[in-house]
Each structure stands twice: as structure tokens, then as C-alpha cells.
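A single chain comes next, written as C-alpha cells; it is the form predicted on its own.
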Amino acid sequence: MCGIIGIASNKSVTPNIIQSLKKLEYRGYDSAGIATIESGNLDEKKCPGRVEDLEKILLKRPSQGFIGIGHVRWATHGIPNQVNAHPHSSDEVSVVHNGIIENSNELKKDLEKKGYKFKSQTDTEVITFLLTDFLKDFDLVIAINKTLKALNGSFALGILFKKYNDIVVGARRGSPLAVGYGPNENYLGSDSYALKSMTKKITYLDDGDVCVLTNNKIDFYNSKNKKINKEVLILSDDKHTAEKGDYKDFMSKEISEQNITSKNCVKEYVDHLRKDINLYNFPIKPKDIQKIILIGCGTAYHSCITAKYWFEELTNIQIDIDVASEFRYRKIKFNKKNLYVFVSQSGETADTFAALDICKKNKVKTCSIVNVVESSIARSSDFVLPIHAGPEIGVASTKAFIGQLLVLYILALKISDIRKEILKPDYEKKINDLKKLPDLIKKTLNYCHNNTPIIAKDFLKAKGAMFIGRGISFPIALEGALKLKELSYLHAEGYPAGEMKHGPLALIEEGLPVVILAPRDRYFEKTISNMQEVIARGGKVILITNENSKIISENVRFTLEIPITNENLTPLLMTVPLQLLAYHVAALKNCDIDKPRNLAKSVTVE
């Protein structure tokens, strides 16, 4: 959710600014701005819409300064429009901010008896008005730390100030903040992702740290102003490139790659010679895990839902699953034998990160599954799993999910092994099954690449759609769900098929899509029953269900086959075809698939 990059450079740094917001628009925004110091003065320019309409004006009216910032907002407060965009700025400071101020209606209220004026909706305004106002007492530090102190929420701030006319501030608590180092010029930015193509070397800032960048010096304060060192990290070279190529939106590529992406992350966990998985240096042993908690949001909190069936039948641990957004402000009964596991793709949801600082502070044992091993909730947990999924630019995660599966599924699975609640002879077949799965999920795309487009038609007219399936089917169906309504806007629900006579076969008319997901598993014949329920109360079934099933039903719509592999393996084989389904229906509706609406890639608000 909204996206900021400062340069402080010997030249100008409107092209790198304009090209690096291109980069932080896979997090979803409504607005873009940028604020340069050129001769003496602050130079504002922002508008509603995309980074190419800030281009445009940029063309016309070009900003030539060597320090910069840059804003793509994602709306919390005030409309989408160009007085709410960013930056902020008074005739001394411009400000781009994300995060949430929570106490901005008082600040606000105190500024005005103080004469100061209000254009905005925003909660950003605030700090712009406080750090002009302290500054006519105060000097620099002290002025931005007075601020600082002031505000309550989350924030990460990238500033400029006419006075201080060589140098861009950075500041966080709460909210991602990187900073890149480069020849003649330094950068901060919301992410690395947002500094690779300038820089391979960065500090992440920690909560309450404070930098100042010129062009060939950083300094970092923390937060009893006192200075301090950061390690620099040296970011790796991704085997993926976040690029489209010859694909029309990010969204198909990465669905396309998933049989790539698992092929990588199945190589980095499993010894094929040895038939074993290579997990080492766990924060607590396995044997003496008592509880695993499964904790995430959206999408990564259904892959926590697969898991708990992972979990349970492969070991004899006590699994629970949260949503992270609830966990933090329950009244939890920690245990240092339980083991914590955060699941998040940017490794910087706001939620998240936030209930794992609750667990650092009760002293428990955390693991996070991430796609970004740089991120703040990779660098707090005690123990780390990436995904290995390369760059997801498209908003809802695809090729993420399946890697967030396939590392929970492998977790439980060495689990098992260590505890000896597996047969080496089980172990060893399940190990074999995922070495083919790749191939299994190559085949599902080309099968599902096929019948898509046209079952997607079905879609258009309707009020919504429903998704059902019985055990490791149901997070499946819930995933489902959320990516047609993420994509098509159609309003859709996952349900656990024993559930359908307890209200939602209420839902039930002429035309209603149905998505049964059926897999030849021990459910399957219930599952069926479910489905002829549905038919008979006229739902247009669209069946998933493994080849050779030989289901006869002149009223089954369309089924969709995939390939027979252990029961373990076939809800990523499943995600396939819902993605596909999601996307097709999207694209026949002209929804903006990559960057849905109202919808954000890294969630950093509450």
C-alpha cells in the first residue's frame, strides 16, 4: 500500500523517481506525486491516476532538482484526487507518507488554532504543518524528532526541506522504509524492490529510526536521537524477472511460470539422492513442539487453513490458525514450546508483522514463510523460509500461494520425519510425489489453458458465484472465491460442502455458477451428493475433479480434469484452474487485472 522513493543525487532525479514509482505501482494506488528542490524553492507536482498522467505533467512543466521524492498513494484518508495526492507541502517542507496517523483529527485541531490552513482530507498534512511549526523554534533534529514524538500510528516518511536544501530525512515506525547506496546519489524507498534497478546495496530502517541522506553520505539515528551504525546488506539477483514479456498483464505470466516457480523451490528444500528435506537450525526442536500456531491474512491465511490438514495428519502436534489482523488483539496464552509460523508474500503485512512483534515480545519461537527475504517480518522471525517464487508484481497472489503451499506442505512433512510419525518408506514416496508435481502442474496449466475462456462466459451474468469443497478442498474453494471476487468484482463465497443445508443452499438458483471441487479422495462420494443438491435447485455446476473420474451427469455444466497425484498434492493442483477461471472472467468483464480495485500488494495499514 502506497509507495515512496527519495533520491539525493549530483543531477537530476526526476527520471529515476518517475522509473522507480513505475516499480512500487504493483502495490496498488489511486494517485502519484513528486516534490524536487530546484533553485531554492519546493517544487510540487501531483494528480489522480497513474504514474504515466504524473509523466505527462512532468513533460510539460519539467522539475530539474538534485533531491527528490516520490508518492504513489493508496487512499486511507480523503478521496482519490489531486489535493489528497502526495506530497504535502508548506512554503518549508514537503512530505510523502505511508501508514496511518491515528491521532491526526487533535493535531489537526491544535494546528488550526495555531493559524495554520488545511487542504486536504488527508492525515498526512499533519506532519508537514508540525515539522514547519517546530522548525521556527527548533532546529532540524530536534524539529523532527519533536514531530515524530507527536504522532500516533504507523508511518515511514521521506522529506525534504527548503532550508535544508541538500538533503532528503527518512523516518519509520511501523511501516517499511529501505535505503540504497550508490555512486554520487543514495535512495530510500519503500521497498527493495523499488531500488534494485539502481542499487543491489541496502539497510532497512528499524522502528523509530531516523536517516539523512545527501548524495555521498548517510546518516542513522534511533530513536533517543542518538547515532547509530546499519548493516548494509547486498540484495541477490532474482532468477525471475519482473518483467511481462510477451505476456499481456504480469497476472497470466505468473500463473503460467507456477510449474517454474515450484520446480525452484522444491530443488532449494529436497535432496533427491539422500530422499530427504533439507530444513536444519529449527528455533525449537520438533520433538519438543507442543503447538504449531498458523497465523496470516487473505490468501496466506488459506494456505494456514491447507496447512492445519497437513499438520494434522502428518504429525501428532496441536495446529490452531489465526488471522492475523485478529491474533494481535486477542488475549493469547503463549508458550515458549509452541512454535509461531507467519505467512505473508511481502514479508511486510501490516497485520502480520504486528502479531509476530507480539510474540517477539512474549519470547516465543517464531518461523515466517516469505517471498522476500529481506523483508521486516523475514528479518524479526527466528527462523526463515522463503518460497522462492521470484517477483509477484500482479496484486492477487498466484504463483505466491502456491509457493506459501508448497513450503508449509514440506515443513510438515520433515516434522513428521524428525519426530518419526511417518514411515521412512511414506516419507520417501511423498518426497518422489513432489519431485513430479511440477510436471503435473505444467500439464494442469496447458489442460486448464484450454477450457477456461470459455467457462468464463458463464460468469457474466450472474449475481455471484459459490465455491464448495469437503476437507483439504474447502481452503481451496475459499481461495477461489476470493480471487474471482479480487479480480471480477463478482460477489463469490467458499463454503465447506457439509455445510451447504445449514444456509447457503439458500443461495441456490436458476443460472448461479457453482465451483465443485471433488478430487477422488475419501470425500468424494459426499462431495458428489453435495453436488447433485445444488443441481437439482438449478446451479450451474462447473466440476474439478482428477482425470478417469468417469462421473457421468448430463447436468454437470463443464468439468475440468487434473492429473491423479497423492491427496497431500492436489489442492495445488486445484489452485490451478480457479486462478485461471478468475483471471478469464476478469479479462471478459476489462477489470484492471494486475492492479485491481481498491486492492493493495503489500498491505502496510491496519
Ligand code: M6R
Given for the second form:
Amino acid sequence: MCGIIGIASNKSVTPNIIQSLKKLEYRGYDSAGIATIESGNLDEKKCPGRVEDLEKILLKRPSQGFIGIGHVRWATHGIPNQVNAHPHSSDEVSVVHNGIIENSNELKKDLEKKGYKFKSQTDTEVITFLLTDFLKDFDLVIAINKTLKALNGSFALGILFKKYNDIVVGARRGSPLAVGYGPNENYLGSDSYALKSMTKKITYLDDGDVCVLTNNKIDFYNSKNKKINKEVLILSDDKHTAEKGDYKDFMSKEISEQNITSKNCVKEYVDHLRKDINLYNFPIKPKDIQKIILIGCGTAYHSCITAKYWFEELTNIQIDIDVASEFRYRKIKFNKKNLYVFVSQSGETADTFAALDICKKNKVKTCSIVNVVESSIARSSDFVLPIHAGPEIGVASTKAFIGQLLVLYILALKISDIRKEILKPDYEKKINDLKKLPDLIKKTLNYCHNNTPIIAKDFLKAKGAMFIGRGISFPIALEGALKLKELSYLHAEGYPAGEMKHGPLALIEEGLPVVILAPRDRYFEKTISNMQEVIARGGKVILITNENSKIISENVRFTLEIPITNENLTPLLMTVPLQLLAYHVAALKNCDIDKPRNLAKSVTVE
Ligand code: M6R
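Can I have the other form now, the form predicted together with this ligand, not the form predicted on its own?
Once more the chain from above appears, this time first in line as the rest of the complex follows.
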């Protein structure tokens, strides 16, 4: 998953390409590159590292062309080095690519036989040489479509041509791509977020589309080389900002915004006057739903697991949960009475999108819960429930998790009410509790602000860590472990507390940090027993429970007491100390908080 940008202008494109690449770094940040047309020739500059490193090269050797493409990479084929960085150019063509070409090895062999010499280990270079080859015998659009037909896999492409030196070409299959319309210039980008500062007028490409941009016009073609018309959309003004402000990094900003995220979300869906939830135009009658299938990846998948507990408690509907990368390849028995719910912050995750696509092909009802409302997943699903979290830039998902949990909970509540599976007073009480949630999150943030850095020190010398909980605390334990591993590179496992004796207890040794999630719920006593088993084997226990739980055990190293709320909302509060703990461990280890190694924010490859 990489980020691509292209600009055709009547002035130097380098400054805008660099600014856009900085916005696209959430898609990949192991190398960066730019190609422009300089005095009729293709000029490529690229390096391993960040966009900042590319800027340093451009300071010494400026690019001044009016036509250009840029790229930020998340390596799939070949290590992140200078040669593998994009663009990949021949004398005739320069290409930036997001996606994976699955038949690149076979194509490479054929091209080598024709005399093409490959420099990189990437799958992208075959596109450069295929285009170069077809251009010898065919006109532009035909050569492009012939190239695309030869490719298996997914791609969004930005292409420059020496021979056609006033255009940027874009093409997509499977990976997202948008164009933007500006005054005296036009843009190509992986998403509208990268284009937003330059234009509000955009068009999304569909699979099989090719676009040709000059500085004053954009033409679209289909795979049969025929010109087509596309809809122009006007992007809404974003009330949220994507600036760090006074925060050290985006993650600390995003964690501390969670009371606001929850406030926005509750405001959007809950009508406190009528004590009701607003959900209009739901695509399927809640009374007719036979089964709900919740699908996501990573943190979004953890919100699906959490929601299963809510749906099962509040409704009689059967609930399945699935990791998108598994769902998409299993033999699923689709049913028109089922509702398929896709959860994704970015709305661009390739596996989640593919799973949604399969559902659409099987003509079943789909709903998406997303942060980015202009995303591919939002645009493709029958019904969208935005989480209203504003831009989440840190790779570790934090406020989006809170938003996803809230929307899923609100959905479960509403469906339960419509199906008359919850009593009115209980429904209204739960709505009332939602109103109080933002303040409780704020209180939890303030409380954990000072003590989590101290607890984090205990993790520095640890070989790993465990997070355990029962019931709805189990998915939160999984999320705590994911946050710790992705930010601090410390091995971490999340487990249902009751499972410990079936194997994982063997991992407990003197000094191993074990985070026990034991809110005052129906599982409390049992979880505390599991905690004692950990203590008896030398584990260093960090207990997270509710205020006034009155657990006194001299062998508990730290106890964090979060506010009391209704049991359904406790997981949202439990999440806060886990996020802060992971944050502070990573900070003490000097890890790159917003851009952990080997990862990217938006996972647009399989
Ligand atoms: O954009 P999505 O919510 O679809 O992303 C899914 C996962 O890639 C994402 O949640 C990932 O696990 C995060 N880095 C976790 O913090």
C-alpha cells in the first residue's frame, strides 16, 4: 500500500507534489520519489526514507517541471532502498504504483527475453517496460489498455511519458484513485484527502478506468479505449483539522481527543430530547434480520468482536464475526436476510473492501461503519454509518476504535428497540448513559495521564507482555496487546482469562507484565481468581478495574481504577489506559510513535 500523486500544471509541480506526499505518508513511509518532465526528458529522484529525505535531495537538485508524479512506498516486493523506490522509469515512461502485480515474475521473463534490463526487485518495473514496449506499436490509450490487460492483481497507477510530455495518466483496478479539478492544473491522487488542500472538485475512478490529465482538461476512457463521462463530486468542508498543534505526535492528540470523538458521535446519532436513536433509511427491516455478520481487520476487527457481546445481549439476532482476509476466501453461504457490516477507519483496507465486494456480487445487504466517508468502502456499501472521528493520522488506531465501538453499540441498541427486544425504560436509561460517556472518557484520560508513564517503565526490560480479560473485556485485552506490539515492538498476547490454564500460563515467569482487565461486572470474581494464578507464578500484575473495587493484594504491582458506568460502556473506558500504556512504553523506547516500523495506516494491499 503506497500513496501516489500526479499533477499536470502550468507551473512547477514539485511543491504541491511534496505537500501531497506528506499527506499520503500514512499509506507508506519507507521510501519516496518524484518524476517530472524536465526540458522534454523524464527526470526521476527517489530515496529510501521519508518525504523529508526526498525534500533534501530536491533542495540540492531541484525539479522544476510542470508535469509530475510522486510516490510514498510501503514495500511489498524488494527491500526499501533507492533502487526499489518509485518511480520506475525507462527512457520513455515513468510509473508510480500502488498495489501488487501477481504475475510479475512471468511478465519479467518475457520482457527479459525481449532485451529489457530490470534494475529493481519490484513488481512495478514490469509495468514500465510493458508500456515502453506497447508504445512502439500502438497509440497512447491502446498501449495503456494492452498493458493493463497483461497485468494480474491490483493497481492504481500514475504515469508520465516522454513522447506525450504534457499529460499525466492514471489507471486503476482494485486500488483506489481519484482525480481533482483545479484552476490551470489537474490532479491525480490515491485519495481525496491528498487532494483536498488543492481542490474540492473530484472524480473517483472505477476499476478499469483510465484518465488522461493535462493542465486544462481530464479525459476518461474505459477498457475498450472508448471515451466515457464521469460524475464530478464536491467534497464537503472538513470541520476537523489534521494538524498536530501543540502535541508531540498525532497519537497523543488522537488519544486525548476521544472525549470529543465520543461527544460528536453521540450528538450525531442520539436524540436526547426524544430519548431515541436516529438511524434513517436503514437498508433492511431490523425485524427481518436473521443474522448479522461483522467484518473488519486489526483494530476494526476488535471492535467487531466487542460488538458481538452487545448484539447478543441486546438482541436475539445471531451474530458472526470475521476477519476480512479470511472471509473473502471462505465458502460463505450468503443469505438475503442477513446484514453484512463492514468496519474500517480508512474505508480503503483492501481485504475489507474485497469482502464487501463479494457480498455485493452475492446481492446481500451491506452496511459500513467508517471514518472516511468518501472512501471506497463507504461508497460501495448500501448504507453508511460514519463515526465522525475526524482525520486519524497515527498508524495506531485509537479514537477511531472508540468511534467504531460507539456506532456499533448505538446500532445494537436501535435494532434491539425496533425489534422490541429491550424494554423502553432500559433503552432510555442506556441512551441517558451515552450522554454521560464523553465526560467519563475525559475523567479516565486525566486519571491515566500521570500514572501510565510510571507503569510503562516496568515494560522496558520485559521479554513480552500479556493482556487478559473475560467477557467483553476479552476483545479489549486483544486491542491492548495489539497496541503494545505495534507501537513498542514488544511481543504481546491478548487472551480470554479463562483460557490461561489451557496453555498460555506456561508463558508466565518471574517479572512478566500481565495486564488484567477486571471491571466490576459479572465476571469479576472469576477474573480475580485468574489474576491470583498469574501472581502465584511470578507475573507482575497491572490490574485495571473500577473505582471502589477494593481489591487489596500486596502482590498487585499497579492498580488503575476507572470510573463506573453501565457494563456496556465499560470497554470504552478500559481502552484508554491500554492505549496510553502502549504509547508510553513506545515513547520510552524511542520508537516512532506515529509511524511504527513495517506498517502503514491504510492497508490497500492483501
Ligand atoms: O482502516 P481500517 O480500520 O480498515 O484498518 C484496519 C487495520 O489495518 C487497523 O486497524 C490496524 O490494525 C491498526 N494499525 C491498529 O492500530
